[in-house]
Structures are given as C-alpha cells and as structure tokens.
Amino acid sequence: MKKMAIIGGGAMAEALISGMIVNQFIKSEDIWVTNRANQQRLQYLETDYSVNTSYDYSELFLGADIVILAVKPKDTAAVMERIRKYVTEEMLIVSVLAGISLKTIELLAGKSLAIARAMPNTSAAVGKSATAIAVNQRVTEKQLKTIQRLFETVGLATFVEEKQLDAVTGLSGSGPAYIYYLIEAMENSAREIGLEQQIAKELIVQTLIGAAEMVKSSAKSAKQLRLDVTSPGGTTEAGVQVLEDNEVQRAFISCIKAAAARSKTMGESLRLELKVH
C-alpha cells in the first residue's frame, strides 16, 4: 500500500488511525487526513499520530490506494460532490457511514468503484471492536484481505451480506450501550446493598471480562453456562428468577430488534434525503 486518504477526523477515524499505526498496517507518513473545516482537530491528529493533513484534495488523493469515508451520514452527498473528480476506479473506497448503502456511494461518485461498507462499534477505540463488512462486486480478493487486515487492527472483523448490516447495527453496532446499561444497573444495585463504588466497579468489570472469556473459550452455550452456576435454591437462582419475572431477556430481544429496525428506517430516510434511488 502506498497511501491512504481519510475523509473525516472524528473519533472513529482516530481509532482506525491508531489501530493501523500500532499494528503496522500502514506507516503514519502514508496516511493523509482531511475534514470539513476543523483545523484544530487536524492539527491534533498530525501532532499525536504523525499523519499528514491537508485541505488540498489534489495533494490528498494523489497516489492514494484506499479512501476511508468517516464523516456524518447526512454529509455524504456534499462530501462526494467535493471529492468525486479526485476518486479513481483504481482506488478502494471504505465507508464507515451508518445507513449509506454501497449503491448510494457509487451513484453519488458517478463511477464504478470497489467499495466496502463497514459497521464497527465504539470499542474500536481500545482495539476491541466487533466489525461487520459488506462489499460490492468490484472488490477483488486482494482487496478483501486488505479490508479484513485493516479492521482487524481495531478488533474482530467479519464479512456479511449488505442486507444483514441493519441487524449487525442493532446487535453489535449499538451493543456497547446495552452492556454499559447493564453495568450502570449493577453499579446502582451495588450502591444500594452497601458496596463502595470503586470496589464494586472492579468486581463488575472483572465479572464481565470473566463471563465473556468463558463464552469465548467454552464449547457450551451461554444458556448452559448460566445453568451450570445456577444451583437449585441458591443465590444465583434467586437473582435469575427476578430477571425472568421481569422478562429482562425479552426486553433485550426487543431492544435489539428496535435498534435494527431504526437502522433500516434511518438508511431509507437518508437515501430519500440524498435523492438517490
């Protein structure tokens, strides 16, 4: 790879920059970043990561192999209008724009392009994202490997059909928020039963890490692992029964379905707003 151009300098762009550099996917001097007008943000990225920044698109795109689109979805049309003449069919376009389809990007570009659409989550900031990726038919086998290596610098990466990305958004894209919600509830309960805040946090975090590792390393299902620690008449059974009585599992299922449905609705709304059919 000779050069990468990143359009957008927000949190996700920074997470990708950090992951790619730390994992030696690309050298910092081969990364070029731009945004709409936040020069202070670009200066920060340049200082902290030794990347190049520029508002000169001719300089930004010259010799670029990969272009990462990391702007707000509502700005997609304006961004594509600005960069259209600089994007060539030899470049690989990688989008992390929620709700913007592969077809929409290609139509806005006005030319046939190799495009990958990825749905990482905020855990990319600590190298633990769960990223799902869909690609169009112009993406080559070599580019597929490049895309996977790119997103593996910030966590797990897997390929799916584009129609599955709304479901992925509801499950893992929004997933960290569900876990934080659970942690929040555990912290509140710890306070009510008299545990000191810092001790409670350490216990909760380690409990979650341990449970996740058990699910990852064990051949048993999550249900079986739960049953293994739920002794008849014991403390765990008492707690789980309250969750059952309050239909917490059903609430989580409804939560994920609602998020997936909203992702689909937002995508359709953005497509209509961008006037792309």
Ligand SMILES: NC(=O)c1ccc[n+]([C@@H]2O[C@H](COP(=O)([O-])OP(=O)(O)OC[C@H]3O[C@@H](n4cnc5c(N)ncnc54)[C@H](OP(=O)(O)O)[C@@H]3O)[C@@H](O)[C@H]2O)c1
The other form holds:
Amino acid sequence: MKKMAIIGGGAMAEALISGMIVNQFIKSEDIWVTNRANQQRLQYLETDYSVNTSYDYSELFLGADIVILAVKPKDTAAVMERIRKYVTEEMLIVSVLAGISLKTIELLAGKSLAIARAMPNTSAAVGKSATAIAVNQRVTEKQLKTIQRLFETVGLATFVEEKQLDAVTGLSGSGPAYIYYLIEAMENSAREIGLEQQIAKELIVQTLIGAAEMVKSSAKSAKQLRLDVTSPGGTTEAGVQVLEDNEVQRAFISCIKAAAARSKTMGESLRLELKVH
Ligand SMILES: NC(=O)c1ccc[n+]([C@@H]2O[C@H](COP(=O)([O-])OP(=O)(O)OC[C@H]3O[C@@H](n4cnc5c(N)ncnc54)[C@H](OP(=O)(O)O)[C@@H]3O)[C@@H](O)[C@H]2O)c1
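The form predicted together with this ligand, contrasted with the form predicted alone above:
Full assembly next; the chain just shown is listed first.
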C-alpha cells in the first residue's frame, strides 16, 4: 500500500491509526488525516503518531490508494460532497459509518467504487474489536485481504453479507455497553455484600476474561460450561435461579433485538435524509 487518506480524526480514526502503526500494516508517514475544523486534534495526531495532516484535499488524496471514512453518519453528505471530485475508481473506500449502506456511498460519490463497510466496536481502542465487514462487488480478492489485515490490527475481523450488519450492530457493535452494564451490576452488588471496590473490580474483570477464554477455547457450549459449574443445591444454582426468575436471559435477547431494530430504522432514516435509495 502506498498511501492512506483518513477523513475524520476522532476516536475510531485514532484506534485504527494506532493499531495499523503498531502492527506495521502501514508506515505512519504514509497516513494522511483530516477533520472538519479541529486543528488542535490534528496536531495531537501528528505529534503522537507521526502521521501527516492536511486540510488541502488535493494533497490528501494525491496518490492515495485507500480512503477511510471515519466521520459521524450525520456528516456523510457533507463529506461525500467534498471528496467526490478527488475519489477515483482505483481507490479502495473503507467506511466505518454506522447505518450508511455501500450503495449510498457509491451514489453520493457519483461513480462506481470498490467499497468496504465495517462495523467495529469501541474495544478497537485496545486492539480487541469484534469487527464485521461487508463489501460490494467491485472489491477484488487482493483488496479483501487488505481489508481483513487492516481490521485485524484492532482485533478480530470477519466478513458478512451487508444485510447482516444491523444484527451485527445490535450484537457486537453495541455489545461492549451490555457487558459494562453487567459489570456495573456486579460492582454494585459487591458493595452491598461488603467487598472493597478495587478488589471487587479486579475480581470481576478477571472473572469476565476467564469466562470469555473458557468459551473461546472449550469445545463445550456456554450453556454446558454453565451447567458444569452449577451443582444442585450449591451457590451458583442459588444465584442463577434468581436470574431465571427475573427472566434475565429473555431481557438480554430483547435488548439485542431492540438494538438491531434501531440500527435498521436509523439506516432507513439516514437513507431518506440523504435522498438516496
Ligand atoms: N467510536 C467507536 O467505538 C465506533 C464504533 C463503531 C463505529 N463507529 C463509527 O465511526 C465513525 C466515527 O466515530 P467516532 O467515534 O470516531 O466519532 P468522533 O470521535 O466524533 O469523530 C468524528 C470525526 O469526524 C470529523 N468530521 C466531521 N465532519 C467532517 C467533515 N465534513 N469533513 C472531515 N471531517 C469531519 C470530526 O472533525 P472535527 O472534530 O473537526 O469536527 C471528527 O474528527 C462513526 O460513523 C461511527 O458510527 C465508531
């Protein structure tokens, strides 16, 4: 890869920049970043990551073979209007814009382009994102490998059909927040049963990491692993029974379905707003 242009210099752009440089996907001097107006933020990215920054789009796009769109979905129209004359059919466009379809990007660009649409999550900031990616038919085999390697610099990367991205958003896109919610509950309970906050936090975090590792490395299902540690009349059974009585599993299922449904309606309203179909 020769050069990368990143439009948007916020949290997701920084996570990607950091992951790509640390994992030697691209050299910092080959990365060019711009944002809307926050010069201080660009200065910070230059200083901390040694990337180039510019508000001159001719300079930004000159010789770029990959363009990352990392602005908020509401800024899509303004950005596409601004970049359409600089984007060429040889460039690979990688979007992390939630809810903006491959077709919408192509229509707003006004030309046929190779586009990847990714749904990472906030754990990209620590290299542990679960990222699902959909691509359009113009993406070549070579570009597919590039896209996979790119998102593997911030965690796990897997390809899905575009229509599955709303489900992905509900499951893993918003997923970290569900786990934070669980941690919150565990921390609150620790206080109530008399455990010191710092000790409780360490125990909770390690418990989550350990359980996740068990699910990842074991051939057994999560359900089987749970049953294996639930002895009749024991402590785990007493606890899990309360979760069952309160239909917590059903609540989690409804939570994920609601987030996936919201992703779908948000995508539809963005399409209406952008006047593309
Ligand atoms: N953060 C996450 O964990 C996460 C997870 C999944 C997906 N995403 C997706 O990633 C995208 C970016 O999210 P974020 O959290 O990084 O947002 P953010 O921190 O708010 O950053 C947005 C960036 O876009 C820039 N921008 C806005 N309008 C622009 C324009 N017209 N031209 C050029 N740059 C412009 C902003 O510049 P100024 O500061 O100058 O306004 C800012 O640098 C979103 O679409 C989101 O859906 C994020």
